[in-house]
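One chain follows as structure tokens, the form predicted alone.
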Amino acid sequence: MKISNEKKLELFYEMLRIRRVQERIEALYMNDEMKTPVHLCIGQEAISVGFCSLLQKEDYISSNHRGHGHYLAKGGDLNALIAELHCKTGGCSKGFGGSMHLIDVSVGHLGSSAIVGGGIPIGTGLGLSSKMKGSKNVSMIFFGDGAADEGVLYESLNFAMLKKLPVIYVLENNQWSVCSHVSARKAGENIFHKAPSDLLFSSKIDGNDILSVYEIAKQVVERARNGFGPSFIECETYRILGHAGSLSQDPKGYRDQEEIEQWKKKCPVINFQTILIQDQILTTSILSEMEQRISYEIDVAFSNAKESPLPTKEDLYTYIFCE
């Protein structure tokens, strides 16, 4: 598939932006001003950018606890994200949700769930909604290898195949569920790679190669939008930092440092940057301009978050349904 140089720079910029946002969160997290657990997606940026870049504003995504990249890639407001991490009213969840419960219906982000696998049935239901309404909207679900252990995935995929729903299941296999390696939880390949192709399109790809991600995303989004049913894409990747919090909070000993260093060499951002420079698509001046623009945007977001007010006692009674 031919991808223009302009699109390549756009994909790189979005990955770089998510990476720098995550790095700033990690650097400031121990200041204890962000009163929420955070789960960073450093090393996984190609997946969120590659897939969300093919979605329209009206399409849906359902995310999980490691969802900052999904939110930003879908068009979420950086100011609202950082305010939410500070539990302020300027946040996308008005300070009620924190990092693990981001939501912004204005850009088709229908919520993140802290329940492992919790977003899978929700995203499947959104696909059912699209089909019942006769719309062309696609539903995309992001979940990790820990969520792939949950029975709800099997139930949801079966239902999506049965009803031929426009749902794309994106498994971000970053090898670790908290401190448990994927090899300790799975026997062989995932069963859904063997589903009949007329019921479920399935593929396993390098989730750190942005061009490969973009290519498969284009294929499955078009497939879903044209009524050919669900897809299941496993993206092999790696979370460079720990399960939650900052690097200093990651327990020692459960991961081999050599394993981490090997995956750092597969960094989606750095490797794509190298390719773009070698192909004379990205210059040092363009890169410098990108870095300055992103840094300024992040500075503004953190400044706005500090100025945004905290929810009041009266706000406790807002958004509560009663009869």
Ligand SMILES: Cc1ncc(C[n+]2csc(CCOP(=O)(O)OP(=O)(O)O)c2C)c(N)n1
Contents of the next structure:
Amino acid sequence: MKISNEKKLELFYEMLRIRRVQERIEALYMNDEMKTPVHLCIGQEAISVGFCSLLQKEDYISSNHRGHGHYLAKGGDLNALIAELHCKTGGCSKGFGGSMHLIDVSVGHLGSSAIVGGGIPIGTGLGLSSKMKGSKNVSMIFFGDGAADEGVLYESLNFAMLKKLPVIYVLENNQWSVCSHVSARKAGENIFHKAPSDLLFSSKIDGNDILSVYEIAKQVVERARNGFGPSFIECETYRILGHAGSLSQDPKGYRDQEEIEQWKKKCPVINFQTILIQDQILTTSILSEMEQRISYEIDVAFSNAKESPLPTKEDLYTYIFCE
Amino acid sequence: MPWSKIKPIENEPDFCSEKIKDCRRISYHEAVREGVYQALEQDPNVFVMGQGVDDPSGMFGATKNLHQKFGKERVFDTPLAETALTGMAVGAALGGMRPIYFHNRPDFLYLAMDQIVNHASKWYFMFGGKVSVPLVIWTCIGRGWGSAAQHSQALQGLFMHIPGIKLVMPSTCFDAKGLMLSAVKDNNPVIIMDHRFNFKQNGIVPDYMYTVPIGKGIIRKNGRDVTVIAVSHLVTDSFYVAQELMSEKIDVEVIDPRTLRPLDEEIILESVAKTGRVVIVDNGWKTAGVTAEISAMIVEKAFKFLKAPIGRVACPDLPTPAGYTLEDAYYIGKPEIKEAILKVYSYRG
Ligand SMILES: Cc1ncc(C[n+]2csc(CCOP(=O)(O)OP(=O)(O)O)c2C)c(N)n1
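Next up, can you give the form predicted in complex with the named molecule of this protein, since the form predicted alone came first?
Everything in the complex follows now, all chains and molecules, and the chain you saw is the first one.
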């Protein structure tokens, strides 16, 4: 597939931006100003960026506890994300949700669940709403290998196939669910056992290779948009940092350093950067311009977050029922 | 998450009721673990399952390294499949095993609800007592650090509603071990609803095997003026408030029911007959929850002794907010308990 140089730079920029945001959170987390459990997605950026780059603003995504990347890749507001991590009123959930409960309605992100697997049927239902309204919007669901243990995935897939829903199931197999390796939870190599291809398009890809992600995403989004029904893509990737919080808080001894080092070599951001430089698409000056822009944007988001007021006890009863 | 910053580790108060003062002092997680360890050692049919029971932190320490001692067959990690695995635990129990199924938060029990409520809780009754389900489900309420609405729910009120389930809420290291051993021996489904704040205490625990009876409460402090019935970590808070109020010449009795179903009504009613004034303290929601049920029971059975409306201290009827300023407004503790006691104490109808 031919991908233009501009598109490649755009994909790279988005990945770099998510990476730098995550790194900044990691660097500042132990200052205890973000009093909410964060789940960082360093090493998995290609998946959210590649898949979301093919979505329109009106398309839906469904996200999970490890959702900063999905949120940003879909176009969610960075200031509102960082403010939410600080539990401020300027946060995307006004300080009621914290890191695991992000939302940006303006870009089709209708809220993430911290119950593993909880977003899978909800994303399927968003697809149902598109179909019933006769709109062309698709729904894309991001979930982990842990979520794929839950029976609700199979129930949702069945319904999506039955109704030919415009839903794309994106499994981010990052090998670990907290300290539990995928091999302790799954028999065999493949997470999803295939359905007939006319009912469900399924494929397993290298989730750290942005171009493979982009290519498959283009196919499945077109398929969903044109009424051919759901797809299931397993993306192999790796969670480089700890499960939650800062790396220093991750329990020791459940995985080998060697394994982490091997996966660091497959870093989606650095590897793509190397390719782009080799191909003379990215120059050092473009790169440093990108870095500056991103760094400035993050600085602003953190200082805005600090200035945003805290919710008060008078706010506690604001959202009981919607009038 | 820096839980350490939410609550420091402390020794439990010396409750007047414990007569075990010469034993060693250990941490709460060691107490739970010792209970599980001794159950595994004693009965080959006991096994431990749950997400992360064999990981380096071992369920806040409660199952730490048990797989090394008892093997991966008997202490095993599970897929994230709470519905099916609860059903499998029920099946294994029917087949003669005694599973202890660990969940690190009650919020995830919602996924297991069908098997717990439609199946485990009813099997004995529905088949005329032919078979029973000796299953222990252990879980631990989270609190603080932006745990938010889906990671901090105190669901005892919900489970207290269900016939056929025994519901245990320990508050001391001694009880955590003794109630665990009772739960494993029990022939019915038992839910142990623990709390992360309990894990911040050290207490006196004998090293031998002993049980604390399910369905028996305990008086943590004797008093004449007001009866406080509190659960889980709020027992300790209530105890400290009661001590504080001694200087104001208010003599508070603190009751720890330890089990919510079956509830030790006798210990509560006896106390109410003496004081005529009651405050009930629970970290769950107020409406149709633990405080509501215990109040109704008291009004039904001890109305003539009551000298004041019953005070209830519980969390507001809201999902837990993430932000720390909102958490502060949401959660209850010593100030709320004290205020309620004073109000009930000074009521003159
Ligand atoms: C139903 C449910 N069970 C357990 C948990 C606790 N938990 C939170 S995140 C997580 C790991 C999930 O793994 P995965 O879906 O692979 O996502 P990852 O964290 O690897 O991105 C677990 C077990 C939960 N939140 N919800």
